[in-house]
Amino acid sequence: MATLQAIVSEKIIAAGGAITFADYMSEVLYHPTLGYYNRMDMTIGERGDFYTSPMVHPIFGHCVARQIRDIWKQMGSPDPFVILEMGAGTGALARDLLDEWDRLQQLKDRHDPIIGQQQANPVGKTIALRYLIVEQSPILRDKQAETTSEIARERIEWYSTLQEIHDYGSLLGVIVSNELFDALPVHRLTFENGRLQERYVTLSDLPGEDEPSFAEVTGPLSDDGLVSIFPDEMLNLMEEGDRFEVSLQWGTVIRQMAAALKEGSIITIDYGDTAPEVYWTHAKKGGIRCCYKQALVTDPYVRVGLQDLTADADFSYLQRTGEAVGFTTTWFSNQSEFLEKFGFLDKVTELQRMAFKDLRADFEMQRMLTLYLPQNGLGGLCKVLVQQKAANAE
């Protein structure tokens, strides 16, 4: 059987000799049978590569899905109501999200002694759930299924694609995302000689090596829409040596998502910033991430398809494109804001109340905390977008 570096390899001279780095990072990722993610021994979590914030505690998912409540509510609580997963990677955040939306609706005008709120039920019954998962890695829909009880699976329908849907383009509901967009496939760019310039993934002309090894080359840009990623003002500020990863496909993703609704709303939960910040960060190291056993390694042309690649997303860049498309941003800020939003900290006092009579309430907060602090951590590293789309919206 080939190897991925084989097959990668191939590509290359087929391309007469250099290909994009997105194309480089769509094979290493994507490929059917060799990608990372769709890798029959791929392991995400604390024996694997890396961890989700689903993964670190359901606090996360139950603040998603008190998010996700109050948009239903405010779109007048339509049934059905649908809420779209993209990318649900182990399946934890697809769990949580619908145990708590479950033990809201059955908490219909009582009190929540969670987050200190009522929380009526304005239709006072069970609503026509559903729940869409939207996953190209038949190795993850196993593992997600798994990850899922009996219940949530009854409700939760998969597809390999958003086009799929067979009623896509009508749909009432949000569709939420979470560390999707920083796996997208991304070009590298570099400021050289007064100009952007593209880095282009090549062979390495290594001697004695028993796989194919990739280094890089610089070239034109493949495509100039490039250029409109980044916002008019940086392009005067660049300075030669600069680098930097953007990719086509935020915005091809975006514009699915908007399509693929009616009405309703995008969450989008990711590391990254808003420009020219989430450039500035990395113009002068590059931005690529490699995860490797819960290690970050800085070369992506080693372990080709055993190690994870990201890059942060512009979320102004997304915030534009559902411009464009006739969504308004109604929300953005840090996921450490996000969770204080939705009683996160009313959770961690409870456990800190019960900490002194029980270790495991002190470790399970811990553990809550990762997600929250903001400095150099999760809730300060990743972004939460909501974008509107109203009903009469063009």
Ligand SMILES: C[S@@+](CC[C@H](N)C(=O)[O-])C[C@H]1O[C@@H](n2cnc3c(N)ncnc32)[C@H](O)[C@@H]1O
The other form holds:
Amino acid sequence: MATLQAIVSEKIIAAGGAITFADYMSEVLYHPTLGYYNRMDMTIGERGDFYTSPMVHPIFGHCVARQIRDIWKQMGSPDPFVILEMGAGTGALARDLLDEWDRLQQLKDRHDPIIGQQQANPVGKTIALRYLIVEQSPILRDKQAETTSEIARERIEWYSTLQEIHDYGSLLGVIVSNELFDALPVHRLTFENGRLQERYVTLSDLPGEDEPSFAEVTGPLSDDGLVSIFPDEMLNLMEEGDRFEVSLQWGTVIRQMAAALKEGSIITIDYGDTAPEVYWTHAKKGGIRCCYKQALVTDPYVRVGLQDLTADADFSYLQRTGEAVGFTTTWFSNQSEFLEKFGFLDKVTELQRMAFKDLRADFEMQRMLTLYLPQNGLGGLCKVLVQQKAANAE
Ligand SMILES: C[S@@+](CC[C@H](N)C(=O)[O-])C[C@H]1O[C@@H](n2cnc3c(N)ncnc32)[C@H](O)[C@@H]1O
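Any chance you could show the form predicted in complex with the ligand after that form predicted alone?
Let's see the whole complex now, leading with the same chain.
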């Protein structure tokens, strides 16, 4: 059976000697059977190559549920209501979000000690909630079914693309993703000879190697749309040798999400920042991060298909793209502030009180803080963007 390296190398030869980094990343992450997210033996989570917020502690999913409940109420408590999660990984967010949604729904006395009276179910009735998961990986779709409870599974509908949803375009609800945008294939750009150019992936002819190996060459931009992702002022500040990663799919996915909704919001949680900061952070060395067995490595051309590749998302571009299709930004901040807004610190205080006599409470609190601490942790590096379909928008 052909290896992933051999498949990529065939693609390079068929393309005349070079492919874009986005094409390379598509293959190594999403090849239908050998790509990182589609391999039979893929493992994400603490025993795998990396972990994400939903895998750290259920409080993350609980806070997302509270945010969605706020949106549901602002929309006039529609029934039925849809929560659509795109790129659901192990299914941990779906599990915790649905648990918290049901807990809030069942509050008989309409008072929540953590988040207050106004959050509880205003009418006490159970609404028809549909939970849709759009997940490209069949292996992960199976994993998500294992992670979620039987009751939750009855409400979950799985799809491999947004367009497969039978009522795509008329959904009333919220689309949420965590670490989807940083996993979308990016183009590698470089500022060389006074102009923006692109780095392509080619074959390196090192003698005596059994497997093909890869190298980069510089060439003209593969798509004119790549320049329009950068703000104008940034184009004037680029310096010789600067490197940037941008994804045309950031815009494509936001537009597809927007088109799925008749009314509602898009919640995007991801590594990244607004421009130009998101690009300056990595300008001197490029912003591709590879994860292998919980360690960060910089070479995307080793362990092909066995290590994860990511690049920070440009939240300014996501906002601009949303605005162009009738969405306004209603919230943008870092993960710490998002968690604080939805009762995170009350839970920490509760655990702090218990930690004196219960070591498990201390352990749990430490895990929770991984989600929150802003310096170089998920709390600061991950941002949360909420975009809402403006009233009367087409
Ligand atoms: C980095 S993982 C994050 C998983 C999960 N959201 C979490 O936080 O643990 C990226 C996920 O997005 C999925 N994915 C990537 N591109 C996708 C696409 N175009 N459509 C649906 N799922 C996609 C991957 O298969 C994977 O489940």
